[in-house]
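One chain is shown next in structure tokens, namely the form predicted on its own.
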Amino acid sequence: MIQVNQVFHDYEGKGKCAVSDITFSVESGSIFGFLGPSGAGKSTIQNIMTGLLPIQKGEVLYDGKSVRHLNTGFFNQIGVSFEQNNLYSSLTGLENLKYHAALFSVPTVNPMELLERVGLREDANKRVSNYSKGMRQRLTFARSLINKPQYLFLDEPTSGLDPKTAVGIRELILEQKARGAAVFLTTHSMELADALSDTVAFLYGGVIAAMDTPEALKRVYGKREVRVVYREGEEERERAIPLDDKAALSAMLTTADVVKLHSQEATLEEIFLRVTGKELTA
């Protein structure tokens, strides 16, 4: 379990922080949507997390134990996935992913089983020079699972891949859920975090301003109506009806040629723009 504590950050000094009173908790076994435009401040908090800025103020504990005091063994215990790869380009993909498993003093998976997974087998002894944008994003990804982390840190993982390889990432996050990882999860993609998150929080200019599990997030901020589609002569008409109105909707049912009926749930990126006053941009 992953507990972030009141944490601000100030990286001037000034008293302006980039990120203010953060407070969230990440549960093993699930995954924890942190929401976001660019320059809200996910970043910041991820590399607090993650160790790579030190905390000014606040706290961040994994299982009870402070990140300001844990050793050099908790990195066995931590992937990362970061949108701007870090990857060698002058080895292969299979180079990458044995001379990063070898920093490790855990068991680690096979690499060439998870080249499989990301759709890179046939590329693994391929330069990562010749590697397009999407198949170093998809060898980072595999990187970040390759010690079977507790903790697993995920940063736009399916940004810019086609629709078949994001749904096999997608998979694979959920896997890492079923086997009991704390997953971590930045992005700008209300339907990505939708589809994967059991809590999503909404940052926006530094702090939280909303928080809770997407559907809760739908019954508060949604509309409890439903569209009814219906034929009346030649022509196709629509209908809202509020859900709380049984007898209209009753009514409607069984005197109407009904063609469709639509719930109005509203998205994550709708809600995020009533929260926020704000659309929602990358």
Contents of the next structure:
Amino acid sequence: MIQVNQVFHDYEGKGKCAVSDITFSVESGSIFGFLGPSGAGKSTIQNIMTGLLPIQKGEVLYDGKSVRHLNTGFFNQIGVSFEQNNLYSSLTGLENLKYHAALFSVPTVNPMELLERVGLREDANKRVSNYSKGMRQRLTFARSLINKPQYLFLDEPTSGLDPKTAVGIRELILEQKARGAAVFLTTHSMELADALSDTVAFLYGGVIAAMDTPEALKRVYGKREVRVVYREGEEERERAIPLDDKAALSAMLTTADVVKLHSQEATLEEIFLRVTGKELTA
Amino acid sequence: MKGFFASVAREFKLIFRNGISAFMVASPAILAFVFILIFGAVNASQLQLAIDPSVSVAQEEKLLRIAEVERFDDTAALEARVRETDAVAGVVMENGAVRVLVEGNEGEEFQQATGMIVGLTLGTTGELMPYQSEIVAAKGTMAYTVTMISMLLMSLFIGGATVGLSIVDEREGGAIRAVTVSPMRLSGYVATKLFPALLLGLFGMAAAGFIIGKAALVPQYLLLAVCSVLVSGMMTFAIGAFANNQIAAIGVLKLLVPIGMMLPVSAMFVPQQWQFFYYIIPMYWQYRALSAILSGSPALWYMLLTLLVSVPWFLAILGMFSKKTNFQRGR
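For comparison with the form predicted on its own, please write out the form predicted together with the partner chain.
Let's see the whole complex now, leading with the same chain.
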């Protein structure tokens, strides 16, 4: 389990924190969706969690062990898939994975197997400089899984991918969760976060504005009503009926010529807008 | 160790798949060829000789069968011709023996082979006429020395610069970020950069030594390359710290070439009493070591000073690199 407790970070040391009082936890075998616009502080948190930035205030614990005292062995247990693919473009896809695998002192996954899973087997021996953006994205993702990480950090893993490939990547992420990895997912894609995350947190202006399971957030911020479109004579009419008003809803469904029914459940996008007053854009 | 060897192998793949880096690796050998073209070749296809009146017409005819021969009116004019930068040997007869005069900047093989060939040609059939080789331009010209030392400094510089460019490539493409969140420690990363830089330095020095015909000095050149490993590292990590793209790297190189090569050579033109200003510069000790090697003086102390003086510089530059790339030193 990863625990982040009251983390603050001030880059310039002038009292203006990029992130403030960040607290959350990611259970093993779960996916934590971290949502926020650019500049919200997502990268700062991820960099603190992966040891790239020193902790100034607060604590990050991996199974109870502070990130301050983690040794090189810790890095055998993490996998990081960055949004901007950072690969050796002069090397082939296979060479990239083989090189990265050689850095770990734990059993690693067969690179060809991983390339197969992300649909790059045919292009394994092509130089990365000849890969498309989506192919690079997939290779970056595959690289993060090479050491079967216990803690997996994914930054926009499906960005720029076609729907079919994105589905394949989602399945792989769920497999990591199923084998017990704690997955920290940073994304702008509300659909991805909604589909995969056990818990989501909205980061805005360096603070967590809301955090809960997607269902709970929808319950809290959504409207508990049904919008019914029905025909009356030649005209189509619309009416919102609260879910609690069972009698009205029953009457509508039994007496009216119903054309369409819409639940008024809020999307994560709407919830984010409601919570922060801003749209979640890249 | 698996990670170390994989990183070194990757380093060479990156270098040889990049046209600029591959050219840089070959540049010491190219420069050495240019050097021997200017200062006299070991492997001149046609032997060129200068003679004075002590050589008879009959002997001149024998020499003409093996070489181009120029006759001079006196020994002074002959010596002046020998001192010129091309590989012309002077032949003077003295008490029935041959004196072969060479400039001294040619390769050792040239000096030995010319004496032997001339001795055999002027002797009776199958017998070697006694001969003695003599160097007329004892320590070489200033131009020769400056060029020779600059070329050898360049050979040492290139290794570090080439690996530095590969770090820039890692920073520009972001690959270094993936390494910083891997189990590779900063010390391991440094080792995987210093080792290729050292190998390239050894290769450059050996190639330059053999091509310019100073094979006997190659072991000393190689020892200097080993003692210069942290100087190469300074170049590598300075480029890596201050340039995050290839264009910036060219700018950094423009700054480092004068520091790495011109600054130490400038000591040649500075009076002895002011030389202490250079003592904190490791490249100065490289220059002193090379000067000592070329003049046949002991150079080991200068080599050790190169290594010692480069340690604090290297650590300071590594600190800056670590800060710029978020590579945590404590790991």
